[in-house]
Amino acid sequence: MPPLHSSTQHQPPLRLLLDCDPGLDDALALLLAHADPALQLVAVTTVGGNVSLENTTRNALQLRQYLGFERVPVAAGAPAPLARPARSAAHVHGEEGLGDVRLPVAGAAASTAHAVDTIVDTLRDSPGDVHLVATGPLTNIALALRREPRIVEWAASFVIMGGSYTRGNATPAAEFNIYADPEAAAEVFAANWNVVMIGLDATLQAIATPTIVDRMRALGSLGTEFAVPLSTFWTDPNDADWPGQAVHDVCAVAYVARPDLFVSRPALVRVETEGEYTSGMTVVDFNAADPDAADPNATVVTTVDVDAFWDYVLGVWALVAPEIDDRAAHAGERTRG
């Protein structure tokens, strides 16, 4: 088997700031961001989305301790959308956000800084050197843009898990992260940067099938007690041919380290904020007919090399499985003591 990162060997890791709402798949994305030696996780910011901000922040802190990135700051951000009541996906992720997984209480608190300040300050202090990834509603990112529009110049890249160019999952038209705060998403797509949009059309190709779940179990307790339950908690009761749960947010982190695993196309993306039935829809124009139309503002991922994706993800998780298993075992001994 070739090296995991043959194209990035002997190069410094790519620095990454993850804005998230953990969340089943956010937790798996954090595992990838921490475990991949080609990445350096420099900050985690949280937003209300899949579950409340209190729960997403608690989950991020517990994940930081369990996975072992204790020196990475975790900063809480916006509890609710810019202009709408907060929505929840607790019916998918469980009331507390991590399904049936219960992690030890975190021993360290969140940063006293607000997530928006953390985003702006981190990008300002290392212009062109930090990749910004958002896997929840885009409220924190919109607020950061309002505070400091120059973050569009400072981010090395900006990748989101969100949207769709076909159908949604929160509604027939809208994917949840965009639906949860369409006004924020509209501001983010309208800013003067290129948004790498990894939407449902791509992420629904990254399925934890029974075969993949068996491979996760081979990771030891990291697999059986963490990755497998997070990857299998939700099933669609309306799909008789349910293939398995998608690991949506993992795709966004994977894109930073391994863009070669994805096929994408430039597009002009606008966000619907007023439609009675289409609020939160990402309107994706791959072929603008009007020569006077605006230039593309996004790179929209269409295809995932599924076999190579899972080889990469499971290979990276395997790198830290012994360490995380050992840490979890010692935490359990301290708890019992």
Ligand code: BDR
The other form holds:
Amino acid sequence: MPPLHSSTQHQPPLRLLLDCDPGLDDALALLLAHADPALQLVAVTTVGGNVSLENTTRNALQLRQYLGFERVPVAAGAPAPLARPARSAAHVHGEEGLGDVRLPVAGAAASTAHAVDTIVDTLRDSPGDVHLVATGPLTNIALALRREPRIVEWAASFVIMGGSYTRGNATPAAEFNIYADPEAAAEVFAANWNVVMIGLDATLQAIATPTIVDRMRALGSLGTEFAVPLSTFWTDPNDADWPGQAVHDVCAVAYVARPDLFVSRPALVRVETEGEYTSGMTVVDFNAADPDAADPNATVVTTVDVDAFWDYVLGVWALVAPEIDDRAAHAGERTRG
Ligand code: BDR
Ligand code: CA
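Return the form predicted in complex with the named molecule of this protein as a structure block, the form predicted alone having already been given.
Up next: the whole complex, starting with the chain shown before.
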């Protein structure tokens, strides 16, 4: 029997800070973080990545209002990588970042604090208590480490969606979040903490297939107007057997609540910053447990229990679907009235 979901054991919720670049799958990750009663979203920080910082921050604010986590601060961070120009993934996520989904204009602004200060202050205020999750380029995290190296001790855990040990998606060698800011990723992996790396090897197992999309439709307007369009906006034109979009970033949030859904192995991960063809590649050494090798610095996820993952994700989304539908309907009435 799988372990009981922590909410059924009456544990206090696990506190989570999500650093993200919404982004189709970042938006779905925010939905999970908000919806799971076993999690408590304490702050959202934004970074330039899939689209510009201006767009990722606007999207985070609109998502906060639509999903209903208005008390959670949203703080904007780095607009560009540490040492190179910004790269966009607008060809995947749409020019504005959320595909065809257009959410109501947000009534509240971002916090006046910078994302880097929000990360450092949130972790400092509750040492050992807040799980740090990053689903965009690692620029804000690297800057936070430079500002306050002790965040490695204060984070309850550090989980990223990023990297790969088999293949890339931005290039044949590199996954987008690492490729976008390899210098930041190299600093983050070199810091004295364990990085839970959920890369493409794992996230490409978590696909919104047509069957899963049908199950999303059953969620009402949260499904038909939000989860389905976000999960089906992009199709790889080069893949004749396209199975559906992967919900990469959702895996990173799911890992905090349900690590039992994933298989992982310790590894030493280094980031290539200079290769002509391999910049942004994560070089993953699973033999790092060998006494002659350097110590592992990462827990690399290899396998997702796909059926249990979707049962969990869709089950949790269903918990908040009625209230989000209600709010959206009332907002529509107000607009029409
Ligand atoms: C990652 O890159 C972004 O485009 C997605 O939001 C995800 O974080 C997948 O490679
Ligand atoms: Ca992302």
